[in-house]
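Next up: a single chain in structure tokens, the form predicted on its own.
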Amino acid sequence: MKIDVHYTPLGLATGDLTGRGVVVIDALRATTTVVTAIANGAKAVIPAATSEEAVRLASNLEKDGVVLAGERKSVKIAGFALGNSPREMTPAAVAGKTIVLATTNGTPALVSTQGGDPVLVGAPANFKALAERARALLAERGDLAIVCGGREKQFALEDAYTAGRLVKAIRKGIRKLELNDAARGALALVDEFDDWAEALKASEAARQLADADLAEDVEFAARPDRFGVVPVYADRRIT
């Protein structure tokens, strides 16, 4: 059995994930936002690599049931109904709707994993359910890839820590498990922090969000197991 962690999607070539089980993590904030939206009744979330692509994708859908959401430099994109805050993904805002989401790091990472089967969307917010699903997937396939959104094409502490927690959770009881270097590094990172809140708040992303008056998003994202759903990305949409 083998687990590969990728700190960003940049090193992935076309076809690298085809047919493999994949988990995508962008804890601050895209995957937390997606999990919250699906848990609160969104019909689907469609990730877009850019805001321009989001507008184009939304234009091809029925307008009544579509909500544009996204951020650039942490702030809601002008003209979009919602930003990338999980706190905005209330039942009143998203239930029964298709959310077209464009973010700086998370949605490009999701788009890069097309071809994975399945592609699970993970965050601290659904961690227990995610770990159970990922463990079953590893047992079935013998192989799992964890792809982190990263931060501006570089290592992101909050994503690597979450990946490490996931590796630790699903490796229990498995005698022979091969880890790539990034997976070993993520696993070692787990011991550096006492809990989710400490790890996430220590990140550069958390400081940037605080500067944008979005520190409450960090607190929201750092509370584990809010939801029991594990969204799946397939055919360009997350359900």
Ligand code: MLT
Contents of the next structure:
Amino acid sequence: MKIDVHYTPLGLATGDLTGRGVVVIDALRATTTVVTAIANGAKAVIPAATSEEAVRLASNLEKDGVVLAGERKSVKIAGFALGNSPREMTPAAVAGKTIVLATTNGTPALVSTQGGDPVLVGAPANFKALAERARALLAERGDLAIVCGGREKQFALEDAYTAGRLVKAIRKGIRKLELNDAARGALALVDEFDDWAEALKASEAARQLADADLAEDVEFAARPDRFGVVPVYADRRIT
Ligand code: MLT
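Structure of the form predicted in complex with this ligand, given the form predicted on its own:
Below: every chain and molecule of the assembly, starting with the one above.
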């Protein structure tokens, strides 16, 4: 059995994930936002690689049921209804709606995993349910890829820490498990922090969010197991 972690999607070539079980993590904040939207009743979330693509995708859908959401430099994109804050994904805002979401790192990472089967969306917010699902997938396939959104094309502490926690949770009781170097690094990171909040708050992304007056999103994202849903990305939609 084998688990590969990728700290960013940049090293992935076309076909690398085809037919493989994949978990995508962008803890601050894109995958936390997606998990929250789906848990609060969104019909689907459509990830877009850019804000322009989000506008184009939204224009092809029924206007009534569509909500444009996304951020640039943590701040809501001008003209979009919602930003990328999980706290905005309330039942009142998202239930029954299709959210077209464009973020700096998380949604491009999701788009880059097309071909994975299945592609699970993970965050601390759905960690327990995610770990159960990912463990079952590994047992069934013998292989799992964990793709982190990263930050500005680089390693992101909060994503690598979440990936490490996931590797640790999944590997319990498995005797022969091969890990790539990034998975070993992520696993080693787990012992550097006492808990989710300490790890997430130590990240550069958390500092950027605090500077944008969005520190409450870090608190939100750092509380594990808020939701029991594990959204799946297939055919360009997360449901
Ligand atoms: C991203 O996708 O890069 C992040 O979710 C950025 C953010 O905090 O909005």
